[in-house]
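As a starting point, one isolated chain is supplied in structure tokens, in the form predicted alone.
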Amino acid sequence: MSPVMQQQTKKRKGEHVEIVLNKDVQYLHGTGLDKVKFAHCALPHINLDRIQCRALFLGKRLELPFMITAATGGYQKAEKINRDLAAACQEKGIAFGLGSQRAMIEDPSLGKTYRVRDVAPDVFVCGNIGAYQLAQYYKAGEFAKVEAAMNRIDADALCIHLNALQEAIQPEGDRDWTGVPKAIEAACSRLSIPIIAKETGAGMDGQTAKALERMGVKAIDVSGSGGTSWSAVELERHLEQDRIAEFRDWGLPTSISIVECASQVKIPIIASGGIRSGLDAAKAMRLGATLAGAAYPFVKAQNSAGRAGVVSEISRWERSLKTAMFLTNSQNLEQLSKARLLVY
């Protein structure tokens, strides 16, 4: 990888975070979760303060069924962001996903922006690589580079992010995805940690989820539309160029993605894409998700108040989730998954 391309990768990662925090790049339509209504239990007979929210995910126990999903890495400010996010995950007992590690594979000196184990020794940490980049390593016989990057951060799993929409909109995007399925299948069989297939905001349909399960993927992050629109982010990055702005809100809403995937696969589902509260998380889990996740609200909290801000946001989600469980008379997550719905 040339120094020029390394600099482009680093610059792009910084631009992404700045745009997400400072521009209106959320989907104009919602997740569909507003149409999911629980039946209110007027006479609960459980103790709200004793509700259990522990979850088991790929063999690891979490205190809460939440994940801060892939956010950032690979440029100077990312080190502080990732360490604050990871430390908050350690304090609250939730999972954490790093941003794409392409930058540290291209430039090993950037590895420090992804290393969080000293502040998050017990956290379920997900590494991350783009599907297109994975295919390039596969074609070149360089899977060892991916394995080495995961070892450097002591990852519990590898998220392979499927960002076809973003690549199609990005003028410098990678458009030849012909080798991606074979690369994912090879990663599932050759790498030593579980593989999670992760969309990036445009949603996952059931047929794709089933195909990924057959390849050997161990979990699916649906990352549906309704949250941050990465096509909108790329449109902001390239204001002066010819743009196909009609794809700003392309995608499958999160609620539909969850139902589609839950009906087709037996592996765990992570619900992300516009999840903004514990109530959203409760609805997602009732529709079939194992965990609920987000990046934007936690990165925003970190930007405002550092680690303490992230802890506060996670705690807000926790209170919201437990309130939803109390008002559906759900003592634990298994009972929540069977709570009565009035409308979907």
Ligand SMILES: Cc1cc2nc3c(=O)[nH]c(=O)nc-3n(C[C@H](O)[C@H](O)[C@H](O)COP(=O)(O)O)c2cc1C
Given for the second form:
Amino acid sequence: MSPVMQQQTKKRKGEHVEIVLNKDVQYLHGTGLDKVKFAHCALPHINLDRIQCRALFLGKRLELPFMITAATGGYQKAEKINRDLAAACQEKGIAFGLGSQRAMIEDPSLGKTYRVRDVAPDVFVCGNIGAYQLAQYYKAGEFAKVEAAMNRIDADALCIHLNALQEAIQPEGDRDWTGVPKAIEAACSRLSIPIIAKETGAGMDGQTAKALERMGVKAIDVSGSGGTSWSAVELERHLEQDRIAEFRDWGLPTSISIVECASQVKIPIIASGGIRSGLDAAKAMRLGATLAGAAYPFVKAQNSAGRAGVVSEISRWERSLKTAMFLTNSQNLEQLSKARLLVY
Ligand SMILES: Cc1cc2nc3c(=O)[nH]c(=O)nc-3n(C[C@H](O)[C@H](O)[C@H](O)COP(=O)(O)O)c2cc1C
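Given the form predicted alone, corresponding form predicted in complex with this ligand:
Zooming out: every chain and molecule, the one shown earlier first.
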């Protein structure tokens, strides 16, 4: 990898956080979860203070069924962001995803911007690499680089991100995805940790999820549309260029993605993409997800109030989830998954 390309990767990750925080790059259409209503239980007969939301995810017990999904790494400011996010996950007992580790594979000195294990000893930590990038390492016989990056952060799982929309919109984007499925399959059989396939905000349909399950993927993060739009981010980065702005809102809404995937696969589903509260999370779990996650609200909370801000946002989600459970008379997540639902 040339030094110019290394610089580009580092610069891009910094720009992404700045744009997400300062520009309007959320989807114009929602997740579809607003069309989903729980039947209100006017006569609950459980104790709100005794509601239990522990979840089991890929063999790990979580205190709450939430995950902060991949956001950053690979440039100086990312070090504090990742450490604040991960420390908050430790405090609240939820899962955590690091941003793409491409930067640290290209320049190992950037590894420290992903170092969180010391502040998150018990957290389910996910490493991250782009599917296209993975295919390049596979073709070059360099899977060992990916394994070394996972060992360096002591990852519990590897998220392989599928960001075809973003690559197609980026003028410098990666266009030849022909070897990608084979590389994912090879990673599933070679790596000792489970592989999670995640979208990055454009959603996933059931057939794709099924194909990924057959390849050996152990969980799916649908990352549907309705939250952060990666085509909007890329359109912001390339204002001066000939843009195909009609793809700003391309994608399968999160609600549909969850239902699609849940009907096709047996592996756990993470619902993300525009999940903004514990109530959204409750609806997502009722539709078939095991965990609910988000990136933007937690990056925003970290930016305004550091680790305490992230803890407080997770606590807000917790209160909101427990309120939804109380009002559907659900003592635990198993009962929530059967709560009566009305879809408009
Ligand atoms: C600043 C930022 C950077 C991101 N970087 C990555 C990344 O490196 N790898 C990845 O898999 N997803 C990345 N994502 C995508 C998120 O994990 C998530 O799938 C997507 O933003 C939708 O969730 P949201 O609406 O809660 O933001 C990033 C998201 C944000 C906000």
